[in-house]
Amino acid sequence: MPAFAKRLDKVTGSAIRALFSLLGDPKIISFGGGNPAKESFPVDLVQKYTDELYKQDGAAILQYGATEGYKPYIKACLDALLKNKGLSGTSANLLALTGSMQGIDLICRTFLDPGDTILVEAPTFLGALQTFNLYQTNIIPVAMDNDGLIMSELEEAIIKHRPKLLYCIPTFQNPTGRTLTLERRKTVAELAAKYDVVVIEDDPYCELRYSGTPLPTIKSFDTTGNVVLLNSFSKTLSPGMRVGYAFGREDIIRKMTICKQSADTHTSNITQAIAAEFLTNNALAPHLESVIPMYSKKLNAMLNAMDKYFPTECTYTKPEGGLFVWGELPYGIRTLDLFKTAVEEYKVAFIPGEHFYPSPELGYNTFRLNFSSESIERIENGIMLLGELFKEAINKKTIDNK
């Protein structure tokens, strides 16, 4: 058999999905996934809009569509979403996506050659790292603090490595839940213009805010067109719909459209049309208002339980929204080694943090928790059990070091 392509050498499939092959027991309390709560899906309204759309325009929806996107969807995104974010443009600035993950892939197709450099937050979204590895890039992590990317570290990395791209999730970041401050958002746009770096601003969690003040996008400070904004309806309506958009400079969007033609021809017409209905009927905001209190209660339940049960040596983020909490244990404790014990003996699952770094040694003592998929009762119980495991690991390390 011929050899597999060399671009697959660094790609092993999703570490998270591999870990979850161990989670067949329904008794296991899972903080590992990143799925929205199933009770958040607006099933009845989706069914209503679907029935109406097929009655009104069924033949057109079932036919091939334009690669650029379903026209009512493009218009609705421009008029109902982007204007609210202080952004303006035409249909030439927006491309319908099959989930924002496709946007990451299309930008890579558009800009990257093997050996090119891309900067990422440390840690960052695992799916993005897999994509960057497929394109045989040089991935350089940039340090974060509780306010997101550290600007001095970012500029130093740009000068040293001359990257083509910077990938960041500025709001309720995956995996940390951190949010980039207003001043740092301005600085990212300024650095992108100064050094001619394209910024992939991936912002799928921004609507899931439970406290604090919403912040403008990095794109809103973009004066040169170097920022491409990606978003999707996966966290607000349904991940199964696989619909999102890219908003950027006309020439970049055109190149991405050409690349999309050979990827999937076009995003599903029906899912674009359903999303458009939510926007044109002003139904998205009320839907979010109905689910945000549920998420807020779950997040607070998790953080309160962590305050109560986790060892004092463990630090963790306290996000104002999104789906994730990020934690760190003392140096010398590898969370990947604790995972199997957590699942088999404590019946609790989490994600070891090293999978979110280009190099595992950068995050071997970190972990990610998701709160959206479990009940409040199971959240508190699961955190109590994880606290016992983490205390045991710290005590063992202390004894071993004596």
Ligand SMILES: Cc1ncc(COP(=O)(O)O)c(C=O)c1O
Second form
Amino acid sequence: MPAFAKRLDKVTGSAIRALFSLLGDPKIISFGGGNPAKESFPVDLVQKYTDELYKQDGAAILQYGATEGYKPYIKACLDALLKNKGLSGTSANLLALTGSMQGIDLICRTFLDPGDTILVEAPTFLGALQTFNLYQTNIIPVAMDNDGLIMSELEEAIIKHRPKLLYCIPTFQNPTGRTLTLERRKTVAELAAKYDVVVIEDDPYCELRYSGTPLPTIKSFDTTGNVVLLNSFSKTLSPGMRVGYAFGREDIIRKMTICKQSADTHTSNITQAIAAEFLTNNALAPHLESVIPMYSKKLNAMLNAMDKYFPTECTYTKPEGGLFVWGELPYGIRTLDLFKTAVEEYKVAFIPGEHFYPSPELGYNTFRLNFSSESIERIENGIMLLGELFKEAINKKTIDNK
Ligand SMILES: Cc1ncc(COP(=O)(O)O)c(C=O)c1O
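Let's compare: the form predicted alone is above, so bring in the form predicted together with the named molecule.
Time for the whole complex; same chain goes first.
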């Protein structure tokens, strides 16, 4: 057999999926996944719209569609979603995507040659890291604090590494739950213009806000067209539908469209049409209003339990939305080493944070918790158990150090 492509050399498959092959026991309380809650899916409305769409326009929906997207979908995204974000454009600025994950891939295809540099938040979304590795890029992590990317670090990294791209998840970031402040959003757009860097603004969690005030996108401060906004219906309607969109400068969108032709020809017509129905019938906002209290209660249950049961040496984020809480244990404790004990003895799972960094040693003492898939009771119980495990690890470390 011939050798596998060199581009796969640094791609190992999802480390998280490998960890989760250890699971499968329903007794295990899992904070490890990242899926939206299954009770959040609007099954009845999707079924209603599907029936209506096939009745009205069945043959067109079953035919090949345009790579750019299904026209009513493009119009609905521009009129109902982007206008609300203060963004205006034409169909030439928008490309329908098979999930925002595809947008990350298409921007890479559009801009990156092997050896090019991309800056990422440290830590960042594992799926994006996998994609960047496939393009044989130099991935440079940029430090964050509780307000997101640190601007002085970002500018320094841009000057030093001359990247083509910056990948940023500004709202309720995966994995940390952190949100980039308003001032920093402006600064990111300014730095992108000043140093001619393209920003991938990946914002799939922005509608899952449980408290605080919504913030404008980085894209809304973009005066040069250097920012491409990616969004998705995965967290608001359904990830299985695989629908999202990219919004950006015409020439970038055009190149991404050409790249998409060879990726999947076009995004499924029916799922674009269903998403368009949610928008044109004003059904998305009420749907979100119905699921947000459920997520909000689960997040609060998790944070309250962490306040109560976690050792004081453990620090963690307090997000206002999204699906994740991020924590840090004292130096010297590697969370990957605790994972097996957590699952096998304590029957509770989390994700060791090192998987979210381009170099694992950067986050060996961190962890990500997801609260969407468990009941309130199991969240409280699971956090209590994790608290015991973490206290035990800290005590052991203290004894070892003596
Ligand atoms: C930051 C981020 N971007 C993109 C995605 C993928 O979204 P989609 O289902 O739209 O491809 C995820 C999913 O977890 C994510 O966390």
